[in-house]
Amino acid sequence: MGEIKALQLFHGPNHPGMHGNFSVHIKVDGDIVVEAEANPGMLHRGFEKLMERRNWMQNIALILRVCVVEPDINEAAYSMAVETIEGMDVPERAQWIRVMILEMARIANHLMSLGGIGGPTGLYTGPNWALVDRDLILDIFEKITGARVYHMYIVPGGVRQDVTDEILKDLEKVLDDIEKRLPEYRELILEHPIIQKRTKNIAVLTRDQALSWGVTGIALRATGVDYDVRKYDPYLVYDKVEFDVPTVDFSDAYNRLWLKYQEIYQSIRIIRQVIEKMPSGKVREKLPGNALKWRVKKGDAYVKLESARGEFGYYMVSDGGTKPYRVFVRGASYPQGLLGIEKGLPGTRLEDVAIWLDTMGVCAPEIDR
């Protein structure tokens, strides 16, 4: 008999367990992963250098693609970095609206991930349900911004336009509808015997691994570390709303799904407080002169926010010109989507690769940006 050798396989770039184009090159011995290498450069890439070649306002239309399923976090981080350098105050109403937008995006992201586990496990009712409810959130985005996915709504100085009371009432109804269905999601997905068998004790991340790799967000909180930028270093008006940060003590695929499910409840809770407490007033400060020729003061700033995947940051440098001099994006899924794949997947089974990608919340352009 001849010698049995390791076989090289390609997971992706298109796979039902991964949103977006993302490839993992895998060497397997039988069905056990021996080596894994992430290849994220299959879609949007090179954003940092592209931003340095466009003026301050043009970048708002570009940066959304750093993470398509949660584009608004880029709008907020970019705008807040510009505002910090410029020393610009943002109207209070705009800050409340920004929190509402970010939490709507978090719900949409978690619904896609929660339902998306059905792709690699064969539970196709899950994504069908989740995408329908996600579309209800996108309907509200369309009413507010005119767009369903790429909103270009959060801009330096505030938000592009105000939100009407009618839209807020529509949003409340959507939240009520989604919250009523959440127990059915729990029964369909989290309590399903196949999902439990395919996610419990699967794709495990230890606390030491999470801390040494720089993993944040749900993947870290599932190890028992109670870290959330919204609580640890509040921004906008997060210190004026009440919400809990769910944690567990064992970061396997099942517990990460469980935390995403729990965070949907908390985001609904936050949005309801925003609607109740939102003050009146203007929603945007006027930019000096022609926005396309706007020169931001010399300086630098780092702004961090809590995305659905973890800590998301922008480091930005201005030389006083009409374009950013340097931009660095701290992609929230970079650690678990690069180091995590290369160091965490070896030793796991081939069919669990997609489970890692979905429950870790890997967004490809955040890695090759």
Partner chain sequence: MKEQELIDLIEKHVKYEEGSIEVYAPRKLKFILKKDDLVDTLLFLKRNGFVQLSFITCVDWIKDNKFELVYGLVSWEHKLTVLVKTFIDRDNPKMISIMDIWPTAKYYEQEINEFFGVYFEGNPNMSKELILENWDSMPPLRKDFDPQSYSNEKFEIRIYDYKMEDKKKK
Given for the second form:
Amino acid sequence: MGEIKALQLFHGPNHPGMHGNFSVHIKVDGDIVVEAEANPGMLHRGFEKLMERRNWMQNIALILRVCVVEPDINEAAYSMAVETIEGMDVPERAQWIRVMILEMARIANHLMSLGGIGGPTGLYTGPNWALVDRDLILDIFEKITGARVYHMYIVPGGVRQDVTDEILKDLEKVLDDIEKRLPEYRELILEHPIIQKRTKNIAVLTRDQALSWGVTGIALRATGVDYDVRKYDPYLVYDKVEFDVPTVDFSDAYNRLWLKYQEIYQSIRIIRQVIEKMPSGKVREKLPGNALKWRVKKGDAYVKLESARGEFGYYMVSDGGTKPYRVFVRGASYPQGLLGIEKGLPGTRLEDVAIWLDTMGVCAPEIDR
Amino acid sequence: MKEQELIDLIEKHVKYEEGSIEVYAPRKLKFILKKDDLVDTLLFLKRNGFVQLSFITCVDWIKDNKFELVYGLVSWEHKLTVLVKTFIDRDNPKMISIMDIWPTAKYYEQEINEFFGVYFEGNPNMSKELILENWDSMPPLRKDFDPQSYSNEKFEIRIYDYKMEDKKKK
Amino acid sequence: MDKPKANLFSSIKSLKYLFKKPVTIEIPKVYREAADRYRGFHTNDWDKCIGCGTCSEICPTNAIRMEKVPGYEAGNGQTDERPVIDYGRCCWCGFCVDICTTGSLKMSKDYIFISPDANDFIYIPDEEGINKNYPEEGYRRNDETDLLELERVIMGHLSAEERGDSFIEYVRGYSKEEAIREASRCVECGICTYTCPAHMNIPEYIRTIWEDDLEKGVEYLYKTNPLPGVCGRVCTHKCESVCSLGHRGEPIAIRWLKRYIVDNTPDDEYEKVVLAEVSKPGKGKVAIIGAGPAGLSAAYYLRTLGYEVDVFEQMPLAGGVMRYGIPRYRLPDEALDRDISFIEKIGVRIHTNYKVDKEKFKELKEKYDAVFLSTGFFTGRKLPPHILPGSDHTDVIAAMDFLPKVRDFVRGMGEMPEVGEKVVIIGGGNVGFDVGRSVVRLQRMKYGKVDVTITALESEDILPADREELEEGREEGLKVVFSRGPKEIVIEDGKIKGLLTVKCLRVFDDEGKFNPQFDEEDKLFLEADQIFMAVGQAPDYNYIPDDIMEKLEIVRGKIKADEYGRTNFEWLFVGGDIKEGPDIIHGIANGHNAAKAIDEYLRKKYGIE
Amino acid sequence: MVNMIILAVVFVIGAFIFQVTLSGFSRKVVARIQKRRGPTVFQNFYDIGKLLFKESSISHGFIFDFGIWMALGSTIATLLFMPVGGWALMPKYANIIVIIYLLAVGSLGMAMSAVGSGNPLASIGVSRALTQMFAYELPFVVIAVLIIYLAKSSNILKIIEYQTQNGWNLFSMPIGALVAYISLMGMLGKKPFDTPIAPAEIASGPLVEYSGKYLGFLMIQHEFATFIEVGLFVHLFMGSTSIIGFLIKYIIVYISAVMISSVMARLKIDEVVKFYWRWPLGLAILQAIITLGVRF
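Next block, the form predicted in complex with its partner chain, ref. the form predicted alone:
Everything in the complex follows now, all chains and molecules, and the chain you saw is the first one.
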């Protein structure tokens, strides 16, 4: 008998257990991963360079493709960064609408990743249900913005269209529906003995790891740190709505799912407050001149938001021209997607790799950009 | 901690030759200083609550022949966000890696190396490819890189076969 | 919330959905209606679309191209191009709809299109829609999503009180911020360039304002117009009437922006541009008769091409109608002097007080290689007594006899012209208003009160004068009576008593020809002790020798010539009013074109390449 | 002999049409549970047809090709021994042992072929499949032997006959039926026992390198194997001589397995082995003790 060699496997890019075009090179000894290396770049579209070649306004159609599941966070971060540099005031109503849109996107994203655990574990009813319920939100998005997935709705100066009372009524109905459906997810997924077996004590992240990797979002909150940008650095009108940031003390795959489940309730709570408290008024500040000739003051700013996966930010530089001088996208999943994979995956079993990637919220396009 | 307290703290404890601090938005500060003072300052900040490194990035100021490195730090304790910035020479861009302070810097530095050509001393990943595979041109996020001409050179332009008249008749 | 406990049977409950209605639908059996704001396939109203190409400019993905439509005639104020959308690139952001200058481009609620041929996804939007089903409109632009700035930056004026009793220029001009703000409204479609008689590089010089690079702006101005200071004030701005922004909002203030460039560029930088060398100088001498817009324009361009140019002017000052016709409050002498001084600086010789007659004309013909005529319509026309009884009275004055006197008075070179206490002006054109507003000022100086009435044949909506003339005139105290034809000047004891007018029913007949019809019963008597006639101007060809005159064709008072001012004589060129009719910008364009033709003629003559 | 061949062909085709339609129907059932409408019942015919008419451009050597034929051939051969209701093509040889072992040849062929492809994921899949086979076969065999002991014959027709006289084994030994049912889930590769093909882990394991015709063959092989496995369960526990009755029982067993599978998640391979050797094996032995205890 010779020496047992580690078997090299390519987990992705063309792999059912992979989210997006992303690849992890894994070496396994039996079923245990001994070495893992992230191999991003399959989805690199050069957004940061492209943005330097387009007008401030045109970029709205581009940036939201940075993250597929939750595009609105990009629009919001981009717009807020421009507004910070320009020193622009956003109408009050637009800020409330933005909060509403971002929370709707958060629900859609959490539903996807809550149901999505069915992907790596084989419970395909979960993802299918999640898509159905996410579609209810997409319907509302379509009514508000005119598009289902890529909304291009939040723009520098406000939002593109006002929200009518009818749409708000529909939205309330959808929220009720989703709230009614959530216990069913709980029964199907969270109470499922096999899911519990597959996720409890799996893909564990310690607090030290989280800090040294720079992981934020749910993965960090599951280690007991209640860092949520919405609370720590309130933007828009998050300081005017009440919500809790659920945390647990042990960050394993199951607890992260459990937090997502609770956050959906919090988001519903926020949207209900928005509908109740939203003032009337205009929703967009007119830009000077036409969009082709709009110049933003010289300056730079880093704006961060709480995306469904963690701290999401845009660092933007303007040289006073019609185009951004430099845009840097701080993808929320960058730390766990690269360093996290390198340090976190070794020691797990082959079966748990996909669960690790899923619950840590690794979003490939955000890393590649 | 308020923004001003942090400024006072930094001015009291960090020795830097030249630099400036500015509050550009509520709870957000900008801090520009010389390259040599950077690591000490980052270490000081980490010891004083800024446990999280959010990002490192680079800006190409081609007219001044400089690269600007930007380090984004977050303190949960103080609820502040700080950008620490420094300028380095564009012709021989070198910087000390801060991997030992924040391990997560490894990949940010690797990315900057790939897209701007800045060399980070002490980072083992400097010659590895991260995102660009088989890249054969200058680091693409530099301002003098022209994606249009690169693309024209590498890819065929797709030509559609249609005529305006045909369309109009249909 | 309590933490979930493992329970195998709770997941079995999910099987109940086996007996519930599924949520997916069967396409194409069931069609799902899109939301009201849905951003689906485009439609484009070809009658409204002007082919400005702004949609293609804003498109973030380069999906929209502008292409010439074969066999499609471009009307005035539009191009023969229409947008073509590549749906392989389109990202349905709707910015093209937001920015469409006319509102012709829309998005429908249609969202399904299937074709095996990739070329079918290149689509020329029309009203039918991509599926030829005239789809319902989806996403709509509103005031909030508009990507254009529709309102003009307000130009500062002196108030009617401040300006009413003096002849100082009352339009203040834009400040830098205002000019940049106004310039940033421009979408650079270039439709104005086609419409401008001189084909000025309008989008380009507006862009230089926006970029704050005025020197370059001056360069663009002088490419086609050596009198930008004048045109920046008194041009008829045909460009603004077709401006693509004018379809939904207010057109760009092109004229004021031009003035901004001229007024805000220092002389030395100006000179750098104006005195730039030309590469291939020509050879020869050209005589220009009449130092009006056309003459000066021709002189400038000929001089820049290296010719020796002499301009002969009968009046004591150069400028023609600009000097003597347009009132001082609209065009101050300083602006005109500045423009003329640059023309002189490059070596154009202007001989004033030089009246060309038949003899001198022959001399000029001998001494010069080519002669350019631009003597203008400088004689005031009056309606003859058989049409309007009483019009031969001495207190009935033609506009062109009056306006030069006012200008001379204002610049201290003459007496104050006679003005009555009650004045009626016949003619609702710009000249009528010039006279009226001048009289207002003189009356205020002399009597301290105003009583001026303008009678126009036309009704208010087809008034030939500019809108702003009407508004500003009214502010200053002008009374305007519309749809009134003069019938008789009533004279008692050798003094004018007033003007009897009748109602004008229509000005133009069905073919669009000038053929006014009156209702003789509906009379209105306007009291007056002085009457001005602004019913047009006439040329004076007395200086042209008879043998030459015989061979020139005169059509409705104008000398017939081709586009470049060539007449039946190869050495004789004409331009300005006597070719085109009264309009400064046309004169400038004529001068420029004639310069090209003269250059060609002389190069041929002397064999210079 | 000619009659026999014609009958065999009709039987194989009939079984194919029945099972493929049923699996199309099962997709509808799963779709409904997932709130979808699902594809048409004939979708699997389209899929198989499409695959068969595709050119196979990739081969990984002789073993790879041969394994496929071996799998398909031996599975069809196994099918010929399978009785339907009281009818069998070869009544004498309708033997459990023959069927189980011939079926193993098919699995072996597939394993050979998959390993021959050289893809590590396929190897992992095959090793998992074999591991899982050991896991579920032990409890199944215990119950099968028990039934053989009771019926005093390993001939399925005899076992059916035994049941017509003594009532269904399902009622006489319910624990054994449960064990066999769980084993059947493993045999069919239904969740939670679909570790060999686990898409999210090993990208469909053994199937990873197949495309075109070969994938079509494997789909056909899978359908036949399913027919045999489900049929075996029906015969062993709900035996009756009526063909229609057999088909109805078959449908119930198959669809219930699909339904349970649709709300189950996948276990890890080590958990599968632990599970089978702890619960079903224990229950099987318990059933044996009870049954034999009642007898003696």
